[in-house]
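As structure tokens, one chain now follows by itself in the form predicted alone.
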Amino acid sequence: MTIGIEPLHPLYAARLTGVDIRQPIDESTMTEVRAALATYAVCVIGHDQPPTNEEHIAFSARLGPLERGESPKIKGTEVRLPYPEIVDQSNLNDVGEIYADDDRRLAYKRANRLWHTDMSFYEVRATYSLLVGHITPPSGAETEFTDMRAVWEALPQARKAGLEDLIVEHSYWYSRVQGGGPEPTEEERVTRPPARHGLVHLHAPSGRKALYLASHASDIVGMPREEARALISDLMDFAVQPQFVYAHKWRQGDVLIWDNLATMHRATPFDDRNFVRDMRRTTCREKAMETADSLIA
């Protein structure tokens, strides 16, 4: 099979046609999908109905070691989707009702409106994320992306000087609080220790260098905190200029795939107290992990 590719942005992002993840897919087609992701980093595959959770998981596993674990321990929560591979990115509780105003999960989920890279707070990073639209609200709730390869290439040479040697610390709880969530309890905090990664890395599928940043980025090793956060903020601002941003407008049944090692993304606001947004995500990692080491979000 030869898939169709419709570019959605001048620099990256594409819609793929001729692929239905609800059906068996041969390896030659998967090779084409991987090649498209290497070039575009963000790809959408549309369906008239969302794939089942099982179909979602099975396709995701074709793209790399699949994250399997527990959701982070947040006080007073129960699981809605009993699949260790799926991150529930909805605004629904375990009985399918929209979160109450005082639900801690709603506050933490709103932090996803900050620009971030999935799971950068792990030593073993996320590669591909696959988000499926089961129920989409009538307005708002787009997912925005920026290509961090294009961002790196657009930085003036003088601003690149010295960046490739810097190591950044990423903390899940830092971004949750920055996004308006409550301070974590000690029980919550121990489920997510921080991780360190190079600020600049080589994106192997495309052979291009990329910045590796996120709202989880809290400090730079060996740099005073105030100076580090000013530098991180400056680079984040540069990275989300309009020429770099693609906004995906959701349709029910969309499967949106992105490469976390080449992009940042964020959710955008919608009326999350009155409309359901049921999104479900799987995530691949750089290598397979033991379940005990995997706590997903």
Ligand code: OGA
Second form
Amino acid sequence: MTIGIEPLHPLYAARLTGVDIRQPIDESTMTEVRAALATYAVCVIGHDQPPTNEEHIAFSARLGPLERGESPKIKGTEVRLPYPEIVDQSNLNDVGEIYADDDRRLAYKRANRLWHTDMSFYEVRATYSLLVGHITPPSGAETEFTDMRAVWEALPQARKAGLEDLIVEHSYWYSRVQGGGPEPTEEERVTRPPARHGLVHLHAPSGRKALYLASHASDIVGMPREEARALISDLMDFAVQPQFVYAHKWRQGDVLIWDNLATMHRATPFDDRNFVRDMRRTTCREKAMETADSLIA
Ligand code: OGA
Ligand code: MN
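Having seen the form predicted alone, could you now give me the structure of the form predicted together with the ligand?
Now the complete complex, all chains and molecules, led by this one.
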């Protein structure tokens, strides 16, 4: 045993000690990290200095095939972080200044404040997300989690009945609009069709069943829309009760890893007009993709 595990919540979430993702990590230590993730689903590894983008990507690649976004466009629109594996979750524009109030990208970022799991609107789902805190504001901006395995186990038997047979549709556009973004045009909508996933699945790493839900969940196959949305909303409310929630208070240099197949999460507000929050994410997927998916949330 080379790593230390300090639980952060009675049900899940742990701080891992004795691991530094900025240094080479041997395979037996990685096996311990994977085992801790299987059990705790949310793990934090602290560092004095935030890992570089290269260190972040290299470590992430050891937890599964990485999502690669579209290559940055060269003409006119420089991106702040030109790495196809890294999603910029900061409140900074391409020249490193806090976004103007009317910047369209802000509206999309706000959707992160809805409870969700990353990329459930793709057929090939996200497994682990790894978010690195480069600059964190003095207050607010905690990231909140809930453990969907504990939630499933706590759901009364009568409410579980029939749920394991249901198939849920997850739509990128649905959560963008729910989050306050504009309605997509029909042309936009067809570029990103919804994906379907079972409402309940077996979380293979832990062998426990989990509910799989997110702000992207828009419909249930074969159920009238109103009834489906009421059921989704009831289950979401059950899932985010305080006894299931772990709120992560960020420190610069934290690497927070979560399992999207076992948890939901959300961003919380902070004074984003006056303070910089520079967060960067990589995402592992269930299998390697031949072509890049370009929308990430
Ligand atoms: C994400 C996300 C929440 C946060 O990176 O996927 O939802 O607190 N982040 O930034
Ligand atoms: Mn997210």
